[in-house]
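Next up: a single chain in structure tokens, the form predicted on its own.
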Amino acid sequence: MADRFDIVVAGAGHNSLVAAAYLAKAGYRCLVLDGRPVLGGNVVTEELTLPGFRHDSCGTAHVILQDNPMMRDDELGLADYGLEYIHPEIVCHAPFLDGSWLTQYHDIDRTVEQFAKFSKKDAAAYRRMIAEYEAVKPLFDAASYMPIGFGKPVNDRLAEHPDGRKWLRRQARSAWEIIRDNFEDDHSRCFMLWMALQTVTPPEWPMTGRLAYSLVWGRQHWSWCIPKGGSGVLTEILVRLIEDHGGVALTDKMVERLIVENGRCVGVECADGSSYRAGKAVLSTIHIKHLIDMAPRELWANDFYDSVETWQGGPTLFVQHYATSEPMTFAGDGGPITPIACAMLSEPTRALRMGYDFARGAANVDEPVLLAVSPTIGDPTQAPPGKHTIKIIGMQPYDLKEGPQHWDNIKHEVAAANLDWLRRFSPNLTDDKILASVIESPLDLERRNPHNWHGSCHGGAQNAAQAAALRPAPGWAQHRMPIPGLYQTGSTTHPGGSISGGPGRNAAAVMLKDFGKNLDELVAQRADRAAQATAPA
């Protein structure tokens, strides 16, 4: 292996990888390294319990990413790699209380009668909703799979459409007062507001109205979509990818250092003592409260050094996974269902009350808000025949009353009541069924890699503060680090956590046209080449 390389990547989330394959088409040669055994951060699939069963550690739906022009147009060629998506007509099943039930398809009609049969009215606000993201949703994607300043923000983007001024007001609002206002039955309101907080953002934040329409559009859209073979699949190809570019990526790697000479970043020094340069750039991932740590105070710029004092971890995850002799099962229409997740609110105020715990540092297993997912039934090759994999998440502080290192004392007892809530609707999941079991808190989280600051694997509070050109850092949102020669992507950018792959795309776009080159004419010569290649002789 060669001494120097163009770039040095300290990290290998998905969303480095994702920058790096884009850097490695290119023509650049690229060092990946990485702290854990295993190359992936949050997007990684392991047998966590049992020989067979294959678990996805933290993120398991790729549903927002199949939106990032990457997957759309095959940008990176990821096709050629074997990535293949599997979309189950069950998206998502909520169960409630009262015995009843609310069960996305993938067919819109389908779901629209489950809205049906507590309120017509909310079954045509579900429907009208989805075709009013629909109609504006090309405007937020261009915002979000766009560097900050490369082009016109979303507000402008809005201001030039037909219903823009209605969307100015409605992504303002919280996402709870959306769907309070527009959805009139309960069972209505629990499943709108369940699926608002799939990206980890309490839905009575003041700039959350965007995830009231977005999060269910995706998932009507794309189902539970996940890939064949387990999350991992995909940071799996992205290696290869970036290998058979001239890359090289290793693990235990944990970069503690930057070097800088000059005033520059010329390469990273990892704990074991090793050393590596890059000719060109330093990409990092690695998560800003650490980074900071890693080059001396007086080499960041004061603006930026006081934000990422500020910044906020946000809403934590607690989450369980259990290898089992049987899959969840659920009361559905026509008899047993066992869709590939999971939905559970008890009722509209419990996922406000969240927010509140958060707030006071309290574990509140009073009817937990959870999403139990099981990607064996999309797909059976994750585990041994007839076995499956099942992981239950809630959201829970990392910062108790009593001190983070308070979750070693208690979490067993909050992952029993999860289970416990989980088996009011799915009983089959006795103990019996349940053959070996790993709890992660959210202390568990960030112990596990180290991006999880604070038990957060969303990178920090995705609130008004730390958001679009505000993230990480005012006046540093252009993955541009105050370092020169030092660029950040990952979770802590534009446009923040959950499998989009956006900020790699975004900060390798940026890289390139420091560069000389352009990421556009990259994917133009690809699709140039895709075309005569399938042309007629």
Ligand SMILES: Cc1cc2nc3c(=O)[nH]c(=O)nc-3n(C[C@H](O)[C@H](O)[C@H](O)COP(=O)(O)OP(=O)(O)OC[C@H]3O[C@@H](n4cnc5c(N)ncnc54)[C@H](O)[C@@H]3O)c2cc1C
Given for the second form:
Amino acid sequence: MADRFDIVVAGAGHNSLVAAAYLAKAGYRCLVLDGRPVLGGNVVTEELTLPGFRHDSCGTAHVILQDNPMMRDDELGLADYGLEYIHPEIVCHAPFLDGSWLTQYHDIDRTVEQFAKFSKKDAAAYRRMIAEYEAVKPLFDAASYMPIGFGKPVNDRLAEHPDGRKWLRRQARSAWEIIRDNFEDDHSRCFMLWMALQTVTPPEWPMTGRLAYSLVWGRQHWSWCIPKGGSGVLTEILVRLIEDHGGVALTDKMVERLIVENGRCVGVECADGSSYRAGKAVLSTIHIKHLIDMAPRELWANDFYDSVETWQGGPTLFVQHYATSEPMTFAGDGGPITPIACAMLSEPTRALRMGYDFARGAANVDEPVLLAVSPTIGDPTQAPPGKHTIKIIGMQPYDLKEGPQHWDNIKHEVAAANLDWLRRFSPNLTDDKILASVIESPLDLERRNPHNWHGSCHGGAQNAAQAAALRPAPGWAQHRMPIPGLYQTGSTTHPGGSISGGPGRNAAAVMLKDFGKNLDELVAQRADRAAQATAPA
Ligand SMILES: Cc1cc2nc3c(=O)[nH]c(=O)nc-3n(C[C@H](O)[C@H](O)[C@H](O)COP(=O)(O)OP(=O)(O)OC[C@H]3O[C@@H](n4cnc5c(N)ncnc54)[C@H](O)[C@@H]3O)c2cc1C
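Since the structure above is the form predicted on its own, I would like to see how the form predicted together with the ligand looks, so please show that one next.
Let's see the whole complex now, leading with the same chain.
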């Protein structure tokens, strides 16, 4: 290709697209390459089952993303491209085996009333925990949406806050301990534990304490927030923005090798034999486990290499997509209800058995812990009139004791058991209402996207050993890789997985700094221009 590009972006997940969008706005020409036929990684909407049924193949909830300054202040002008969010009034419905339920509403007073059905003390605890987290949330956000080393680490920020010492202890504890100690009733505990699980981290792990607050706060504040048109609308818009600034995005370009000249990364080579050179830098969202095989061993610093070798995949998901002729329907207050999301956790200690199942490499369909989400409830345009898309997500280990390949033998059996469990609460979803289905085991998730290494939807475990300044490797958390000219973004970097855009914005901030520019100034210029455009003549 005769075209000249400043930045070659290897992999088109939402984070690398976010980074490329900031770089494009700063005047750099970006070439984005992805190995798949569709851009967007885990943030894509595809007709997986039948024509007209637009399924979010992986991520649906854009809750965490809303706190990114990119969204909060519309720094990239994505609203001008038509990015619009839907915030359903019923956030999530948790049905229980005894026939009762707890519904979370976007209106906090209604949610608190639901807790009060089971315990007045728990109702007060819910309101208190939401308020407590809100008071310190800006400190956590500031640390997440800032590259490592650019500002104070979160513990230093907490130490300066009047309640900071309490939070130093809270975040070091497990979500399980916090929920057990704050709630007395098992229904309340189930709901809170299930929420704390939403970033696929077992609630008994140390350093999960904040998740007992942050995930439920996010759903309470933003609801089960989805983009109009499907999850993939976000990445489609980011690609359009990059192209509008002179960039190019190519599909079916699996990067296999880094081009290194005079010790500097200057481009990439793809599986089809094509190669692309970058005038300034290469930005990768290739999984670090694959990246280190794409350049000679001696070019990687020893400590970086060691950290990648010891990287852990962590807990993994099992996904079922359905096209249906009816919505999921549950017993609720005032009669049948059709929520966008359903939380299934049979009893509190069931949440603790998941970590054990992962350790012994066993698929477990005994009272499975499930999320069922139906974006068509919030946005009916995602399926033909009156029809629905439903996605059931469970946690199952990639590493079965028989080996990951065994998933191909058992996935339909596991899917059937999960669907039966959902039917226990939504009995209307009989076989005749199911028009088509697609099942993806943890192994299939890795086949779909090589960045889902060992099935992990977050690039790897989000535990104390792989968080913040230790992600992806101690000493290498600033997006600059050991080979000069090569930068890393995506969920293997701080602040990790989920649809947050954090690793993308942070990587852009580091790269712009290295190029002698400043992301905050870039953003302020746009804000000034917007203010001038709207000022009265
Ligand atoms: C089933 C499922 C449900 C989820 N639900 C949610 C949710 O509701 N809310 C939420 O916040 N998060 C959710 N997540 C997690 C979230 O979607 C991911 O953590 C996040 O999207 C990862 O983004 P990323 O930018 O790191 O890269 P990815 O989305 O992983 O994209 C990486 C891209 O790089 C490409 N690539 C990799 N290697 C190469 C190579 N060698 N050459 C070329 N291209 C390459 C891949 O093809 C891919 O397109 C879910 C994930 C899954 C799997």
